[in-house]
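Okay, so here's just one chain, in structure tokens, the form predicted on its own.
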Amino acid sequence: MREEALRPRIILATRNQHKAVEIKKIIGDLVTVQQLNDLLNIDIPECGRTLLENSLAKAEFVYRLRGEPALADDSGLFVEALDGEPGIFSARYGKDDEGRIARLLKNLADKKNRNAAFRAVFVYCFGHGKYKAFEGECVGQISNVPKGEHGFGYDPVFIPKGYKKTFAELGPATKNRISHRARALRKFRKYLEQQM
């Protein structure tokens, strides 16, 4: 407990519990990750036109609010045959995960090209106008039907390159090694280690 109290604290600007768990698994031994939910009940609007704009706005908002280093991310699924949809609107593509997946599969029903990429941008804000951005990408294919019980979001229909199973079938250990968020967070982890 004492060791944890000595670690620097970062406020995580997300209400998504699944994301928080993934993030803590990758950097939780270096820093104390505090979810904004635990401190305030507030929604941070996403009005940007890119993943970077959304992440930066969220991280700066939380830093201004709390006066502590903040980490925010925005991520999305970019599908070639749909001209990049759902992209930055991935979380708003339907009312829930099931609805978003159903809409995606319906829009891809007559498409042969199933290429897609998950992209994530994390922004670490540590002062007024001071921030660092870390990007990650995982390319793959969209399956014809949802499969698997693990994960969240589009995990049941995303098959990462080099695998025959969806993220939801592969489980968290594999996902936390190869996902877009994992790749971005490893870059962030390296940055943190250099600062310590």
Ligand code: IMP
The other form holds:
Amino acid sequence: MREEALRPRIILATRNQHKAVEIKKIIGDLVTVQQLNDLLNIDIPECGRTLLENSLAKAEFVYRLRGEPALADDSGLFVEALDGEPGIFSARYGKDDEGRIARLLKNLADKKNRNAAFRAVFVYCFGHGKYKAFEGECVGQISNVPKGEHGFGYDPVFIPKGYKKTFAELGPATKNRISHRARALRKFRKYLEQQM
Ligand code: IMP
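Show the other one: the form predicted in complex with this ligand, since we just had the form predicted on its own.
Complete assembly follows, chain above in first position.
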């Protein structure tokens, strides 16, 4: 644990409070994580074709805006039988989590193949044209019905490989060990430790 005054500050480009909590749990002892929307009210549009393009665009945007190291992520659920849908459109697949899950289950209704993967890409931008990307994946299955109260997004219908319960049933302790974001963030943490 670094003394707070000695910890470098990283600006985090996410409005998603659930994600911010997960991120702070994994790297909050090494760096001070400052959420961009606590500094200013701004919505960064996502118009890339891949998770990497989206997170890179967000991290570079925040770096140019603030002149401080910036961390951005993009993530999504990629379902095999739907040719990778909802993928980069995961957040825009319906008007709320309930609607997104309902659409997913409807599109999978006649499919035997329930294989899916959550993927996350973090980009850390620390100078003009200077960045590092960190990827994480968690594979699993889409359940037939939503179950569980924890987490957010598609957690109630995602059963990670090796488990019989959804992320929403398993809760944060398990999720933060095996999730796509945790895996990507551990790579970022290793990188930070090497820089210090
Ligand atoms: P973004 O990364 O904020 O653009 O959104 C990605 C979308 O993918 C989220 O709004 C969720 O719908 C979904 N998603 C990403 N990570 C998770 C997760 O850990 N659990 C459940 N849904 C997720």
